[in-house]
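Listed next as structure tokens is one chain, alone, in the form predicted on its own.
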Amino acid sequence: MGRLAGKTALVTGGGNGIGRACVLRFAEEGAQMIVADFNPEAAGKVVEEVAAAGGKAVPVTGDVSDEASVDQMVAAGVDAFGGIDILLNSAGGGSTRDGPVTELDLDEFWRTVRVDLFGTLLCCRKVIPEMVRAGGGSIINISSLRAVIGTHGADAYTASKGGVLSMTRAIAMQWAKHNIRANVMAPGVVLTERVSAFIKEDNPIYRKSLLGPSEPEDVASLALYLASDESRRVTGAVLRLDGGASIY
């Protein structure tokens, strides 16, 4: 029996990077799959990939920033599965148009508070009553390192990540009683292919990061752990993934 045999589990943003990771690991571990990613053939193939290994899952296209398009991921979900007992929580990310407070694009600070906190409130509000139903659940957040200490040059994306950390401990605390646990990841340095692209191995987070960047599969490994029974007395918590940069 896998950690998660008997679980359900909604990744949002799965088509690709940390998302994909963690759906490839949860249902390694026997989870059902509901894989919501904003490009469909992304996240049919992630689909596929699940399926050829054995287990289940299913697609669904949607907009994390919008209400309507959540109605419909999480109705399509529980309709494959009959319910939801694991809320991962990936859409979202940053661009090159942020900045520090003075300079960044604010168009691109809305469109990155509606993804990255609006996106996963949206998810949460729409899946917690799934939860209560169900008799309760986990949910996972990713923040980000920046989100903890002080860092420059990515302010709309710290101020959106702020917001999910926060807000993850308010329906940590509000929740419990359901036996809801709420917990964030707080990702350094991750090597999607998005990231690769643009780092390189000359870069000073390299020096920063004692153990060096993680890989998607890195924080597949914790997300699994947060969304086991293992971690059952665990909620509320920041769990940093950082290869030690937050140490400086």
Ligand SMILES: NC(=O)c1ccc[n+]([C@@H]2O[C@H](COP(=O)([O-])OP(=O)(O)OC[C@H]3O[C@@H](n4cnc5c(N)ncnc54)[C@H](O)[C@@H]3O)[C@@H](O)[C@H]2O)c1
The other form holds:
Amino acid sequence: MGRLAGKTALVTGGGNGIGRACVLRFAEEGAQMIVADFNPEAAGKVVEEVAAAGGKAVPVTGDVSDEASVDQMVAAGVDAFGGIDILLNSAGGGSTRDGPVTELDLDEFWRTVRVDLFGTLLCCRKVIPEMVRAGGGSIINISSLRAVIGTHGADAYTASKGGVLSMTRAIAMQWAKHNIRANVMAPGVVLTERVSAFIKEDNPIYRKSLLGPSEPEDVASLALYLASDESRRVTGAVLRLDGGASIY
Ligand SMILES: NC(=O)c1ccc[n+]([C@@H]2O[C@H](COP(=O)([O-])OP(=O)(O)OC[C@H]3O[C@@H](n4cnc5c(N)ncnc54)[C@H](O)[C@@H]3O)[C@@H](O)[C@H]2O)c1
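Structure of the form predicted in complex with the named molecule, please, following the form predicted on its own?
Then the entire complex follows, led off by the chain already shown.
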């Protein structure tokens, strides 16, 4: 029996990077997967990978920052598997248009707030009622080490991920009575294809990672713990996955 046998999980941004690694790991542990992404080819490919390994997954295409789109993705997922027990919000990420508040591209500020923060809010908003119906659930949101320690050079992203962190704690407080847990992962550098394309070894978080940067599979291992009943008494937690960068 897998650690997530009998559960259904929706992963946003499931087509690439951390989201993809979580989809594959959760499916390996027996979860039925709803792979949400605005890139249909990427989502479709991950669904094929799950099926090839003997698991069950459906793709749902849409934009997490658009309410109607989130409605439709959640409804399609519930139609496919009857409910949702686990929500992992991975859609998002910073960009090189970010910077210090005095210099950053203001459109980039709203883009990151819309996708990373508002998108996470919308998905929680639509999935929580499903979890209440199911008698509980686990929400896993992705913030960033940038929201936990002082960093510089990506102030829009940092602000947005700070919002994700605080909102997740508020969700944990409000829905504990429905047996819904909500936790935050705060990764340092994770070598996804997107980040590998621009990260440099002199990046302060990269440089201070005592154990080196993480791979997407490292994040998936932590997410699996938060998704499974092994973490049944853990809620409102902020778990750093930074190779020790924050204690450097
Ligand atoms: N990689 C890192 O170093 C790192 C560190 C800390 C936090 N994070 C966070 O982890 C999450 C995943 O990062 P990643 O590196 O795996 O990114 P990625 O670019 O590899 O994957 C993100 C996926 O999300 C999808 N997506 C983006 N915007 C979307 C939207 N509006 N609606 C639906 N799908 C959308 C993309 O199509 C892509 O498949 C992000 O929230 C990022 O901020 C990443």
